[in-house]
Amino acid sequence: MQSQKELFISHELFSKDPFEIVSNPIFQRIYEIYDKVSQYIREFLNKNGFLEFKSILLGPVTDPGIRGAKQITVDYYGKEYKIMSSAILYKQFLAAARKKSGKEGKIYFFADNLRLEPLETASMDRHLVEFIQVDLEIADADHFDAMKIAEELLFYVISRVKENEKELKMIWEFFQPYWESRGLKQRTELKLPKLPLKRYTHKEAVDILKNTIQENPNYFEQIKRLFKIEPKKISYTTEIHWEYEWLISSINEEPFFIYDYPRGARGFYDREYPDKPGILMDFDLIYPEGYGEAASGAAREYEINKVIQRMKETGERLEKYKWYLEFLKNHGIPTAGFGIGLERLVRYICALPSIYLTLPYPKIPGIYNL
């Protein structure tokens, strides 16, 4: 029989009492990391003059470029709608709103998302159903303005948590000895990032990967026994797959960026590089010692013959994004954004075996529970 320690590890873990192993005071404490994080994201935010708004839930499309999740459809109405697997669309609407309005055209929220990620990722650590994104936008921006606002914000989120050390370290206790077993470093402390951060090309990346890969193979089945699935083939023209963030983040000590991904990896709003044909001015902030992608983000294609010309190209049906290509073709106006989990920093932050501890419900790809 497993002990209760070890239950509070496993994807079983809430079909055995649920209120038991929730009331339990280390789960508290998470929880309470869990509001703190989120007060201290919107201060930084609104303290940068970013405006909250209420986040959708429906809408006639949503993002498409989710990497392998489905979405969900709902009758609305006898209407084809989707629940929100991001409201990406939707944020470069409001910001250019804002900015038309006389104001900055800063704007954010914490947006509740649903995706059917696939079975594989339910033992990555790292993907739920149903999380939190918080999703920012700023007009007249381009990647590079927004990667300094992500990585300020990191930086602020993390000094206002370290003000209180000392709760963390009971919750790093607890679980310490389960991180060797999750591909996880060693935690002592929580360092505060310095600024500016780290930053590869997607090139940079993928080369450092494969000599990294090179230079010590076994890499290939420490990944075959942490997360259950075959390594995928190292790209120079894809996403970098799951695995393999989580591999360059394991050999990083700070969090840093990965950005100029090429076209193929991306969606049809990323904006390409005027002078760079097939570079994305898009990127990713990842965690360091193998906690993996905490956030994503791009300027925007907001030209409207190049949108179609990238729909067309991805085999998206033009008429699902009418609302938005009348918005692109009378108001579009360059911006750039980005969304950042809460569940992954939360998790990062408390040093978590796996991203479903962060919540009292989480939904796990393909696990039941309540």
Second form
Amino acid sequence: MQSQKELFISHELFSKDPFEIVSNPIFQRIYEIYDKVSQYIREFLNKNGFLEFKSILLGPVTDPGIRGAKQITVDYYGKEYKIMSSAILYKQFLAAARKKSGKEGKIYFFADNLRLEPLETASMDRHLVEFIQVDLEIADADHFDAMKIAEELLFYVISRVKENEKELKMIWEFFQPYWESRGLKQRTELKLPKLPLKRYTHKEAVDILKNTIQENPNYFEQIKRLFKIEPKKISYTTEIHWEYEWLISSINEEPFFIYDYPRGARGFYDREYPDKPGILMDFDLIYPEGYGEAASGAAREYEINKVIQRMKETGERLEKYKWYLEFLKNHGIPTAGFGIGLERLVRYICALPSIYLTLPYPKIPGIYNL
Amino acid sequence: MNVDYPIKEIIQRARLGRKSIYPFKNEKFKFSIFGATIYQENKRFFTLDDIIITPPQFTPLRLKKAIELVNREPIYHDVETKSEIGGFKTSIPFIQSSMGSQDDWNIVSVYSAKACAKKGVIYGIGENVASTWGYDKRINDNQPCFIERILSYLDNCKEDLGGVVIQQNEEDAFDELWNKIYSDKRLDQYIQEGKIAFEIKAGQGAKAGLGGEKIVDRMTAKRLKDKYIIYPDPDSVDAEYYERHSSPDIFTEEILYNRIRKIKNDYPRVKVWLKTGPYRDLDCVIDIASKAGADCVVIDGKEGGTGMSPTIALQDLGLPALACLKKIYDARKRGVTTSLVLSGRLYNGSHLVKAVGLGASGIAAGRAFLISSYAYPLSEKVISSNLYSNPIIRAIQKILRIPNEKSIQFISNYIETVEIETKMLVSAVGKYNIKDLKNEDFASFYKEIAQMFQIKYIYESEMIEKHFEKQLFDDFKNIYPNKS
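Let's see the other form, the form predicted in complex with its partner chain, since the form predicted on its own is already up.
Starting with the chain above, the whole complex follows.
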């Protein structure tokens, strides 16, 4: 067990004999949970009036707002096309189109996403290059509406998955030595979160982090040790860096939201409050116990003048977004939505040491395996 | 168009290194009868050459340095030139500007990278390199690709000195250059060590307000057609050459501020630099960049070099470097502490000393590095020729200019001459750290310039007398403290 535990941490699990791992009964149980979680999500969304669309793979342009991660370019009959890093631009398009047709403008994808994440993320245990994001969008809604759907979705999935608690316990026990080696307790029960979930503004979250570190400076050492990185500066004007997201996640016992991020933190499509310049109408849903970000969402910027201004702030070339800008100019309406990572949700439910254990063919940033 | 860049002077430096600091090679006279020249060319506008450095007789800091050294008199090589610019440490506040994809430069840029790394000097990589010559695979067998340029520098870097500054313009953004770099395994160690800066290109001296301008052949034009505006259409028109235009990008105060913030947010492990041009609203640009947390602003005066620019733009767009230096000077007065670098026909130790003494964190040069790398025999004639009109000269160039490792030595020599001159000039004003330079060390031939920088006008006798009285009085007090 000791040697296996080391393997989990070193990402080398799949470099030896992947078949041995994938055929292991515990891993097969994880894959079963993965399948069930997918079913529960579909159940919830369909009950709530969402229509599923086939995941889109290629386009002339994809989501650029992915913190330092690289997109993948392919040759498409002589033109450069991108493999989707998220379905964000198409979501807005579909929700608006469905609404225009007279239906409820609620749509979703089980979107296959590819992102060549920065190498530093390999040690965070929660980034995969290839992953599925349940990406949904609601017409005529804002971020608060989207947050409500997000917490209800999470509540529904957890209440359904609890029916499989016997299987879950076997998985939890299997990984118990790993958590003990880190001085942490393994989970013995999956609690249903109380709704509504706690909601912190970005500013409140930064204050909590600052106070936590002030009171317990050992956290710096812990971050260095766990993730082998130099902790960055915490700032009111930038995204909460991954290491701090882990920290705020660790000190919470229930899932929670952080909302109202500063403008520089997100892509051009997260809408800025018309009456609060510099603050975005967006949110992250965060798991407790150190599992970090679950979902990320926002009300969308749909007014053409604002979108162009924001695109220039991110150094984007307008020609690249031709179809999207023309769609917004002629048909743009308010929408809001979020994307929830399927593998992260499974990792949280199964209490796995790392996200890559959720897939039989994981792609970890910078690691070459199957 | 008349090219008045001091090509011969640069080539001498690159070939002879420190020997070129002295005017030995004067064959007109038998005896050594050197002295200051009293003539100057008929210029259109003032330059840094209209300021002179004014050493004093009394040099208390030289005395202090002697006490520090204990057993010998200080000379010029005791001058400390190490500086910190834009988050990097550098042996001398001299930067190889972010020069782009122009083919004559690209082919030698790897040698310059090695020389700059060896000398501990910051090295810039301009826009369009990856999109023109390939990111990590050569598009043209003779031309190094982007990754070769960056690794030629980083792999030869001295441990704590230097850094590489990488531009991304709109077209590069199309190819996601910065994202590629940020997740490139080969560069990860250097990102971790803090050796990389991303530079927003918001302007260039030689074509202020215009986008990138380049002349390309038909094959290149066809390849670049999707990403740039090409004239004429290479698919239907067979022309001698094709114009490749890129857009000048769009900024408002808000866009600039937020773009800097966004880079800091998305790439927290790199430094953020801004390259701007000789704009009339530079004051505001500097303040916004500084407020947004940029690590460095590079300001390129209208005399700045270029691979290609319309004649009318070279002639009539933008503020001269001296006017840009004034903007830097004013920014310091407003309390701006961000690194501010000046460029635009600055190529020697004197330019460096004047710019730094009047508020700049350092100077950047481009053409001087290009010319140095071609300092082979006969190169003066070839470099001076018009590049695009004479096919015979172009053919001769190709034969004569086969770049090789010698360029590393040429560029090292050139950097060394700038370094020695800088040290000599700083020591001449009785100072031994470049950071101690102040406006007291300079004067100008022109009242306007003296007023601009609050330096002395050289013929201002009143100032001289006042200073004299005060100095005497202070010294008197020091020698006889009890006799007030």
